[in-house]
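Have a look below at one chain only, the form predicted alone, in structure tokens format.
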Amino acid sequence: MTTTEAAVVERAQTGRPVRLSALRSIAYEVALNGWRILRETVNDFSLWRIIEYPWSTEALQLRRGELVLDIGSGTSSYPHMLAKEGVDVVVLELDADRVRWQLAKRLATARPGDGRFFPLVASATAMPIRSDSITKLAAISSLEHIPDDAAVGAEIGRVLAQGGVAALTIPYTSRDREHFFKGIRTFVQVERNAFVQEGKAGSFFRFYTDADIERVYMRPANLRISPQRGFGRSILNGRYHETKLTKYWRRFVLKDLFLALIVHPLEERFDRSDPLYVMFTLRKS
């Protein structure tokens, strides 16, 4: 194929919808981190991510050539998956070492046709981004680790453009949570619905009630919320994740594909207990 023909193909592909299924997410994870992740996963790629990544991509209605701001990426592979689908990604992360990791991973795995990739060392509580400039924003299992979440909520509302959409996944409780991983790991409650793992720096973890979601993320910029979807109820969380079986959490990723595609939909249909996480979008009207 000549350079001109390649350019024509690239233009034809620009704007096409992006699809990221659970199986495709695993395939990308293998491409990015090697076959070993099927036996012992890295970057916290496990059951929840196999549910969250496809949902976020669909919820944002992403198209090739669009730009996404990904908040609190850490060492997540999600922004790389989006880039390989032709999406431009701004990776916003406070930890400089993790941003360097993201940049190194990008340099090692980039290929022609990928979207552009912009790693940025910055705090989500004071983003160096122009107001009303972001049309697509993702925060996947990251906001619960930021103590000043009110500042983050205000910033999300500030940077979103009119008509912009943010896809968020955060831990949930319908009432006060008084423990987390009880009897499995030592988490100390530091404030209402918030915990820190004993002896582990940077392990802050917060649960949100419906009132908290409205106060922190909806009200500051008068954002509209979509119906919430959940995951991790009495089976996937209560009988697996938040139990001693969690030692298998990072092992044998293909088991998570079965749980995500078979058990998760059944649990969401028939189980009315609290989910561990909720997923929803916020729109700036």
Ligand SMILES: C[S@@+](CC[C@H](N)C(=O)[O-])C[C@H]1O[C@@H](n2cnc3c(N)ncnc32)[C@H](O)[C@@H]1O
The other form holds:
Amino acid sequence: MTTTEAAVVERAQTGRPVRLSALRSIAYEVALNGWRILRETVNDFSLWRIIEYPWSTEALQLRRGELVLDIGSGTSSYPHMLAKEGVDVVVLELDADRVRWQLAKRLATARPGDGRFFPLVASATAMPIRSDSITKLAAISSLEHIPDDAAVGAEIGRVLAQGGVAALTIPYTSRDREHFFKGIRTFVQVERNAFVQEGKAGSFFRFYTDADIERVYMRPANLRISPQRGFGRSILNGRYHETKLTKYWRRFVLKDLFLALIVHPLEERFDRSDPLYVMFTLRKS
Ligand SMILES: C[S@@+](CC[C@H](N)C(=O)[O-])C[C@H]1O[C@@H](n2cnc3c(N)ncnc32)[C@H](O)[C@@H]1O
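For comparison with the form predicted alone, produce the structure of the form predicted together with the ligand.
Entire complex below, previous chain first.
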């Protein structure tokens, strides 16, 4: 296809809804990082992401040609998956090396018709983005790593446009947690519901109660929350992830397809224990 033909096709498809299934996200991950990721993932792509990426894409009701601000992208393939679906993406990440990695990956995999890619080295606590300018925002398993979450909550409320929507996934607890990965990894409690992995710089990890979510993310800009969805309850977290079996976490990614498509829906249907994470949208209206 010539560049002109590609541009015509791209224009014709602008506005088409973007769908990202669990299977499609694995296919993208293979296309972006090679077959080896089926044996061992090279980034954080694993069970939780196979649940989170399809959820976020649907929750944001993304369409080709729209722009998404992705906060704390790390070395995730999600921005690339969206770009491949014709969505423009702002990759906002604190770590300059990870932004460089994102840009190199983009340059190596870009094709005509892809969405545009805007890498940004910046902190979510002070985003170099105009107020009321973002209509779609995603933060996938990233906000829990930022100690100054009050600043992030205020910033999300500030940059969202009227009618704009943010899809967030964050760790959840209904009561105070005193440990994390007990007996498996050494996480030291540093604040109420917040932990740091011993000897690992930048490993801050915070759990949120409903009251915390309300105070930190909803109240600053009076955002409206959707019903929460969860993942990682007594089977997927209690008997797998937060146990010694976690050594298989990054391995054999196809097992995660079974866990995401069969075990996760059953767990969500019948298990009323706390999920490890919740997923919800916030809307400015
Ligand atoms: C678990 S990783 C990202 C996961 C990623 N969103 C995904 O889908 O796999 C968390 C990321 O947040 C980034 N981060 C930490 N503090 C930040 C801040 N203040 N502003 C922006 N990003 C930050 C870290 O550098 C890290 O890359």
